[in-house]
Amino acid sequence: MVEPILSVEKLDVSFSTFEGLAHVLSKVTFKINHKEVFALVGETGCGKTVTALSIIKLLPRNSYVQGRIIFNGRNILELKESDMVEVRGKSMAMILQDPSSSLNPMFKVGEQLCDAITSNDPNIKEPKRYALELLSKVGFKDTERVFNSYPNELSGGMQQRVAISISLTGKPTLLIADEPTTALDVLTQAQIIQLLKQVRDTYSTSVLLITHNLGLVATLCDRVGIMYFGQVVEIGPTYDLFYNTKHPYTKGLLQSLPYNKLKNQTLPTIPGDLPSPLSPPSGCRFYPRCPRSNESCSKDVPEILPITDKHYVACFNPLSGDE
């Protein structure tokens, strides 16, 4: 049996802040396959990005963790900092959410990729061949023009392209992506799916999509994992997750959307307010929001367990076919 390239287990992360400890993450636990195109998918401030900061060990020195992160065969929170710099940029890499923020605005689209290119490998004799064809690779026809010009002379889907060419540099194993849509028009997001696809199948990487986007999901993504409040209660399959659901969070994420709905009809909510990380609830944190919790959900914490050899959730009361 081939062994994931990526496995978090029961990853626990809290923050030191002067209200008190606020406990972000629970018992995080799921597997990225290699060559796969996995999705964390929730709402804003359930920490999928939090997930993937721990991931490529980036988290504030604020932060207390917990856990396993067994990438390639090792756990990277037992790796110190200067061993993470091997791993870092090479074999994982990450694409942030705004391009803008992470390109430097006082230097050359092309100064910035030949120094990550002679990052990943001081002995290269010809880093502006690699990096032009990186360009290439992204999707860019006038390589020249984009290796000369500075970040604010693109747009922002060029922006983000040129970024996943840095993150390409080191040809990583696992691409984690957060957001790489956001704020961007359709079009421009059907290109970086379609870029997101190409960098898989041509480079063999596994990628991390974080994204709150269940669109891109069912275009991009192999399996998905459903965050709420800091805990993974769902994991299947793209296709058998949104037909086949089972967790009553994951189906009034799935019921808020509105495709298919009539102009007049009012979009199903969920009920009730995101808990404070500050005092999250005891037993299943979406119980007081839950129209199937019972006594056991506010005392015991579901374990996620398979319903099928693929599909797995943390429910006591998981939904039927029907439902």
Contents of the next structure:
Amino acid sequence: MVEPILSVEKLDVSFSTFEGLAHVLSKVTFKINHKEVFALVGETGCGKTVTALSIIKLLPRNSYVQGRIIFNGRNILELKESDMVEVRGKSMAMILQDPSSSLNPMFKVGEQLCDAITSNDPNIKEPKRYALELLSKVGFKDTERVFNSYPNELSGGMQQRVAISISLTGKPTLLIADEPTTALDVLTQAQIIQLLKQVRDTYSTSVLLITHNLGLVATLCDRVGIMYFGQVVEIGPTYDLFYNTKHPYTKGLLQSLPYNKLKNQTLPTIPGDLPSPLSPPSGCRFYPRCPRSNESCSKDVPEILPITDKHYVACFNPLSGDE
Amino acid sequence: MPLIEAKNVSKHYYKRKGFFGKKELIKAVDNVSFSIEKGTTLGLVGETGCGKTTLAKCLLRLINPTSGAILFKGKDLSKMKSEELDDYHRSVQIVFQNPFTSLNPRMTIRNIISEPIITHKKINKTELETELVRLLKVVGLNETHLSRYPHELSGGQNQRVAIARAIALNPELIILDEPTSALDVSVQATILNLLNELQKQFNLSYIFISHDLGVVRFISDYIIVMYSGKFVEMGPSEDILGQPLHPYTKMLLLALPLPDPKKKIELIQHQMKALEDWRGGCVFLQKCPYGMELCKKEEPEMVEVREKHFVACYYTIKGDRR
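With the form predicted on its own already on screen, would you show the form predicted in complex with its partner chain?
Shown next: the complete complex, the earlier chain at its head.
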């Protein structure tokens, strides 16, 4: 069996706040294989971004992290900051949600790109030539003009492509994309999806996609992990997850989408609100909102267990196939 | 009589390139006409910068259109007297995209919702209080939320507050400018359900602005597709999504990622055409895969192809349709 690029094992993250310790992640476990697009899906505040930040080790100082994150055979959590500099931006890169705020408005695109290139490899002689090459790889035809423009002169989609080209400077083996298309409209989103696929194929990069857009997941990803309130509740190949849904929360998310539903229909919703991370419910964290919960759900925390060899679910009463 | 009718509305801006540069005409909204009946929803779809929000601002009379007329129950907005305008502003309300920026963080929910009521109505304290509680109940909140601040509520709850503020004066039309795009899918579903319910209860009309065709389809009776300040296709929502005619609508539909791993998105690849001989032809020509000679010369007009289904495209009307 081939070693996965990244494997996160029982990751616990909590933050100390004025009101006490907030448990944000508990026992998050998943892995990403070579050349795979893996999506983490969940609602706002479920811990998707915290997972990403712990992988790239950019969590704020008031955080407590436990568990193991193995990346290329090394435990990221034990690395010193000086060693992490070698990993971050080179073998592991990140694309942020809003390209207009992740690029520096004071510098030309070319300068920012050359900066990234020379900091990754100070020996490179002609950073500009490499930069132009990267820009053409992300789909620009007029590379010289883009090289000399300021970010505000480019559209949202173009800015995001520049951001992707910057993340590619170190030829990363893992690309973390935190909601890369949320700020973009449909046609530009489609272009970015195609670009990410292309990047995966040409650079043999694995992608960790963080999103709440299930449409994006269905079109782009190989495997999906569904997160609810700091826990991964279901992991599986995209097809299985959409057509053989096991966890009631996943089902709830899929049913609440308005696609292919007619006006005057009432959309099924998940009742209740997210609990507070300061006082999580005992037992399964989804049980207060779950239509299938029974007594055991409030007492014990369900472990994430395999249903088939690739499909895992953390639920005492998973849905059967035909429901 | 339609509730609101827009006739040949345009909004043009001038942009200067540099301080001494030449003025350049930007047609944010160009010669558009439509009407909304009472109790129906009109979906407005288009990419960023196509003029959706400018059109909404014209309807709210936050800006005046450069030319054309907007009729409210048959009366021209630009000729209304101030009392009539007060009445108009009461009848047309807006809900914005991001509830965290559209609600004042220094005001309690009580103040936010009571502000329009106090401005427009003479009402005493006890009546105001019962009215506030009633409004919150209608949108699915309760009186415990009254003394809270927006930052204490979640995104979905804040959007409910914004909706409560919009319906406080019993409006007839609410303009919804991407009301769910900042929200999670499960919260989006509750807001969409709420909007449908309110429409039935109060016979409201909506203009729903979005770039998500899936959401627009769910909520709208009619859909207008906008491109670069112009309407390119307009018709009943099932027609537009079931049998799209304009190449741009088709592109949008093919690019929409559906939550179904069996379906793949498609991006119609097109060569950018050289536009040297482009003089006022079709606005979509640059991206159109089917551009013809005629498209370069003349601008297509909206033609009724099927019942109530209009399209502005020479290829669709005259060309060989596959």
